[in-house]
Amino acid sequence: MKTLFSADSLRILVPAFSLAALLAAVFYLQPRTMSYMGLNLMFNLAVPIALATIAQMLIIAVNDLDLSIGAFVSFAACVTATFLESDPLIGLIILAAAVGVYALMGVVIYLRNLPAIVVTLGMSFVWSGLAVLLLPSPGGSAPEWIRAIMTSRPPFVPMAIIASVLIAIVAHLIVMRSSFGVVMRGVGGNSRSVERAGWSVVKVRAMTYALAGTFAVIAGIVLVGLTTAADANIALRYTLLSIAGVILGGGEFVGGRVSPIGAVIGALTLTLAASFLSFLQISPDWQIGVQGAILIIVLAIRLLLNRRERREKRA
């Protein structure tokens, strides 16, 4: 008996069903959210989280884990609110250099055979320290152009949803449809085979980390466009949210098995979960725990479906 859905389809369908179920629950609790303004308020902060989740997904695709992503996004936000506003050229140079450091980090981890968790954890303190040097206290201002983009009101659908769809499409084309994406996932699956095929694993990892850094930089810029200011701790929680978003969206820690569309859906689900828990009047102290419970439930459903698929294949 053939399965109705493939494993790749389930990577998207399970998180999509979770998002739909959560959205239905929110509409039931607060019917007024079923409007342009309501959707915009609920998903407004999903865009930088989705970008950070894609950045984390790229790192996970090569079997690493980035514990510095939140601190790096905070650093990018501080640069955006200071130099990118007052002196755009210097700001762009700083952000480009930061992306270069990210690429170098990926190379060093591979060549020295270092644990990515340890290296990125150490770098998180570096990025946090630089962010504090730039903005010792909350402040700065958003560049007018990014503020105009993020506060624009397209017809029919809020900007946050349009931006999330565009992020999913771009990430899908890069990771799943381009030759670079195939090689990158190959490095995560079997780096020796990729090397025997004539590809440079060092180069691929450097490009992967640089691409992840680019998405994280954009996340910081977009975040400032939404909040109009920044501080050194503005995105620290993005580290755990990005990991949860990737896993919730069907990604796995090994084997280069990731889903860009699923990762964005996972980010949207986590963002919506915060609104849902607020409507239930659950204390913010408990909200992180409840979000973790939602993640565990979705993972349990995915595990059951995967086991069923394997049994049917053996049959």
The other form holds:
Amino acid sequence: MKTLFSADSLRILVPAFSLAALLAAVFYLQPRTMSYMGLNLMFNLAVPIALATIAQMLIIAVNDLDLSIGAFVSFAACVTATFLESDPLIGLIILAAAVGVYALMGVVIYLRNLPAIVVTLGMSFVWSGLAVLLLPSPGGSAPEWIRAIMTSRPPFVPMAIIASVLIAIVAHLIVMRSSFGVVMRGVGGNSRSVERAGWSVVKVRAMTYALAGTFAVIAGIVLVGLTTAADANIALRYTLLSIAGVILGGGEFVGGRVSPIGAVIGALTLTLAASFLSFLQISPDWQIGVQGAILIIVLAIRLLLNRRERREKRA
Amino acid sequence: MKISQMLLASVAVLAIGMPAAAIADTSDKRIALSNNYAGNSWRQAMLTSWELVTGEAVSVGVVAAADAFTTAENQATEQAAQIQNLILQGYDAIVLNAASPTALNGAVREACDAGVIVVSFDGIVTEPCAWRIAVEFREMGRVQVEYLAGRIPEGGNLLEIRGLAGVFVDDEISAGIHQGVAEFSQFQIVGSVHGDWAQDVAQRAVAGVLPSLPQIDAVVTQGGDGYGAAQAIAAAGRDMPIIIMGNRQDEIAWWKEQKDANGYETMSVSIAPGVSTLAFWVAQQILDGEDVPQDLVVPFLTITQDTLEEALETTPEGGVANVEYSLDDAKAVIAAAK
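Structure of the form predicted in complex with its partner chain, please, following the form predicted alone?
Then the entire complex follows, led off by the chain already shown.
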């Protein structure tokens, strides 16, 4: 019997509560943010981060870690600002090929039994290099349609919130509700038993990586929709942000335990934390430290929860 | 027109009528500095100048606030978020040293749409609604050759020290130097090395290339590399050419030492970090309703033989020669662009 305060439901409630508490604090500090425009400005840059976080979460779900997400999103952004704008067909082919490389990466990592961290770290230099080749100096321009979507002003609820909710729902349906999602999490939990049950682990991992690549590509497109132009280093920070977002949102590094809704909340929380610190006018020298402290506090709470989970299981 | 508006209007007319009004119309305006990086001496001097000048401006009531914000990491996405936060904090103007000329355009557009004035300087943005205080890096390269043409009319061999490969600034200054050489064809560049704007790198690079070079009459530089070049040439036992300096303290100190010892003559040119204060006054002028052209140009800070002692005295050890700009300087720059 699940109760509201069982460790399982707390896993998703803690991130939600910390987001709500942070939002309340920001509203108090800067009442201007409590408006349509305010919410949009605070959260619109969280949308690509949320997409990158979902991509990272998929990789983490199969017990790997992707250190190339930031470079890959930058690459996708550069393709968006150049080819997707001028020759949409070539742009789409390049992006599809990039997703194919991601799938291949998942297969190679599994078949050759390579550490994912090393492979993705290596690939991050490849993506960065390709991005620099595409856009040696910052520039390019955003395709009209994505600019229109990202600057649209739907009634009542700002675009940033609608997009975040949409990302959370789609990811939730894929990861938690589809049969593919179950098998994928199974690969992360116990790859051998999934194999014995007759599923092809290679196929599942290839699909997981391809899906992650797709989310990362969308992150790049959306980012360009917000910034109107790209440069080769535009999203390098996303690597660490996406990992932090997954963990903040209740995911575990191993065992296929991930939460798509939590991951989106994690990405929003990280973005909001930066705004919060900025509104407090904390000196920038301290800001990284404070961001780290927030992460440590959340992880400490998680540790307590995990302990309680074990006790519940024993009981 | 409501009564209150009429009152306001008449106050405004009165204020214009009074030539010596001490407090500007911007006394309730708030200006923010959005800065992407603080990790070198130039940026530190930039922030110190900002504090000095805006602190004074706030205390006499020219503006209500002028706060500086630096992003923790030098990343465009982070600075875009910072700009959006500054909009939410209700600043009337944002003075911006941008991490990327294009990746902040979305955030800058948001600021303009919210009625916030954006003035970018040094690291400028391409969004048309923002103001730009640009550095004419090409001209900075060209004037070096022009100066040399005055010193050595018969011309000679030049060694070019470049900056960090692949960076826009390096390409621009170098293009300016080559333009200068085309203009004064009595000069030819006989060697070119990358000094990465750092004395130690420049010293190693110059020491490495020197044995393969004929006599060098002058060294054209990009700043931060003159002292290293001098060390390498001295170590090789060659005659000291005219080395153009870049306003760094160690460069000026070496120049002064040589001047006292053997009457060495050269010039030094770079951009003063105090350009942040120029951007501040430009923003203040725009808020004041002044008609300011969208594109302005930063004046160089040149040190000559005559101003050498003065520059050395005011430049902190390990720092860069600096100058803080005043309201009048800003007005002159605006007038020059019109």
